[in-house]
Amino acid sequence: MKLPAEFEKRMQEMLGAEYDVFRAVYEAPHKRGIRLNTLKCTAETLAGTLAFPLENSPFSPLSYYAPVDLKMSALPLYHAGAFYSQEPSASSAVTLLDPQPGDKILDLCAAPGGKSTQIAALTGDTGLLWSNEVVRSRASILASNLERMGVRNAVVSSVYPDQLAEKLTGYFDKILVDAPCSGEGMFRRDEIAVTEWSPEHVETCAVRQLAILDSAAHCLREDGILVYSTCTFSMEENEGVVLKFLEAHPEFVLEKPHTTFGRPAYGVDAVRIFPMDGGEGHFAARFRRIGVNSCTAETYFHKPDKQTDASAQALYKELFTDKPGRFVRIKDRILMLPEEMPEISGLGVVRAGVEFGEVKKNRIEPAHGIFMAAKSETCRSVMELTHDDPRVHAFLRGEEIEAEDCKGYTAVSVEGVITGFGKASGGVLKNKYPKGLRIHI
């Protein structure tokens, strides 16, 4: 594989005698991985549907290696949100963040959603996950992936970090900044990253990364945790940014990462991962805020439309056996909001919570999102299928399928994992799987 000459020179200086081992890796296929979504599936269920054994990666207990030629679109449980396709070492930053149930967490550079969905799984979808992406089109992809993975207690926004810092000062317990970078760790799997690389790009990225961290610092409460990560190797974007951030923010200290993967960074307490370490490449540093930062964010209070709320509550009870959340109507869409969230006005919110339904002619048509966030055992009507049942792929193609003993809105479950829904009548399930998600195999 041809690499930029200046990049090779930098890596030779960094790695010394180990450079030849590093360079040889680039003649081998890149690493691929999948990460289990414990909100919807167990490792045992997932393993029973795959044609390859589950081999744990060292970077997260939920992450596994996968064959390079694996076709995700051919696997029903991928569409069901049972797992996420993620390069193995990419899960390391969230492991360092250590999300816990009830945490309020900001993923500041979140698209396409790999780390956000990993956070949600580790918190058990409790507390609040705020996932931000500056580029609006990428924020939509982020929202779609959160929906596929069944995440309820999340807010997706598309604003610049300084806007969040202004209104959400001191609000979060933990923050992840997986910053845009020069992408040196992606070279084996992304030829565009190779062609876009230059020393000037590295310098530009380092300036932007420090600005993003400055905004993140404002959003973190006292004694909160901030993890900074990149998928690049350059000293300027990694150790250099860490040192400059600490110099500018004496209210933060760097904590030694107690990890079993990767290797120590150069001159700072952080972790580096090279391709020789079982992944494509990553860097992560964990900071703790020791300075006071009082929360200024206001709690969000919505004024429910009594008629809409009553209709939504009634429909929810028709569909599910668990307790519904709070409903809010935005134009013709009805959302079920997270259990707790701050005031969201002026923060470019793309979606709050999960989409429950759409108002059509004074009735509510259920949405795909609310079923994806449901569990099979809480659905009042559910069609249980095995992963190799031919009706599964027919459903994912948007076709009607046989549905004996089902009536009305019915969840479609594959190996116990909800994949979508339809409306059953006369032994046939009319398909409600979204057109934009349908497969063509």
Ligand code: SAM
Contents of the next structure:
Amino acid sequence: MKLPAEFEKRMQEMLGAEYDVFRAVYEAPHKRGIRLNTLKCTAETLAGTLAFPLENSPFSPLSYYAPVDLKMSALPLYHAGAFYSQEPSASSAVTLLDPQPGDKILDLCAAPGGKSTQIAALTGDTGLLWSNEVVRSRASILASNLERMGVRNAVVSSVYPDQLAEKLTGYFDKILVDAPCSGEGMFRRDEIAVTEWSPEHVETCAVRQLAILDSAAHCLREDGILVYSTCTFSMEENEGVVLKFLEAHPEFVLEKPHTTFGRPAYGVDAVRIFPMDGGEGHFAARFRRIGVNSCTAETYFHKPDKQTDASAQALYKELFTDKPGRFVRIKDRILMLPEEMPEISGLGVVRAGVEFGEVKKNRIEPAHGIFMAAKSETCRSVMELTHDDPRVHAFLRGEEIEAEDCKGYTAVSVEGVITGFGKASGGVLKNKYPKGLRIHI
Ligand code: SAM
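So the form predicted on its own is up there; where is the form predicted in complex with S-adenosylmethionine?
Below: every chain and molecule of the assembly, starting with the one above.
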């Protein structure tokens, strides 16, 4: 594989005697991985449907290696949100962040959502996950991935980080900045990253990374954790950014990463992963905010609309056995909001919580999102299918399928993992799988 000469020179200087091993890796296939979504599935269930053994990667207990030629989209459990396609070393940053149940977490550069969905799994979808992506079209993909993975307690926004910093000062317990970078760790699987690489691009990225970290610093509460990560190897974008950030922010200290993967970074307490370390390449540093930061965020004011609330509660009870959250109507859409959330106005919010339904002719038609976030055992009517049942692919293609013994709105479950719903009547399930998600195999 051809690499930019200047990049090769820099890597030679960085790696010394190990450079030949590094260079040889570029002649071998790249590493692929899948990350288990524990909100919807167990490792045993997933393993039972795969044609290859699940081998853990060292970067997260939820990360596994996958064959390089695996066609994820052919697997029903992929569409059901049982797992996410994630390069193994990309799961390392969230391991450093260490999300815990109840945490309020900001993922500042979040699309397409690999790390956001990993965070949601680790908090058990409790607390609040705020996922921001500045590019609007990418924010829609992020929202769609969070929906597929069954996440309820998330807000998706699309603004520049400084806009969040202004209104959400001191709000978050933990923040992830998985920064846009020169992508040197992507070279084996993305030729565009190779052609776009230049020393100037590396420099531009480093400047932007520092600006994003400045905004993140504002949003973090005292004693909160900030993780900075990239998928590149350059010193400027990694150790260089860490040192400049610490210089500009004496209210932060670097914490030694107590990880068992990768290797120590150069001259700072952070972790580096090279392709020789079992993944494509990542850098991650963990900071703690030791300086005071008063929270200025206002709490979201929810003015209940009694009629919407009563109809949504009644429909929820008809569909599920667990307790609903609070509902809000925005035009004809009804959302079920996160357990807690700050005021969202003026923050480019694309989605808050999960889609519950749409008002049509004074009735609420349930939405795909609320079923994706449901557990099979809490659905009042559910069709339980095995992954190799031909009805699963037919359902994902948008076809009507046979549905004996079911009546009304019915969840479709694959190996116990909900992948959508339909409306059953007369032994047939009318398909409600969204048109944009339907598969063509
Ligand atoms: N964390 C994501 C994941 O795991 O799926 C990957 C994030 S990617 C490395 C970096 C993201 O930062 C991109 O989606 C990019 O659009 C976004 N970005 C670009 N410029 C930005 C800026 N100035 N501020 C914040 N984010 C930006």
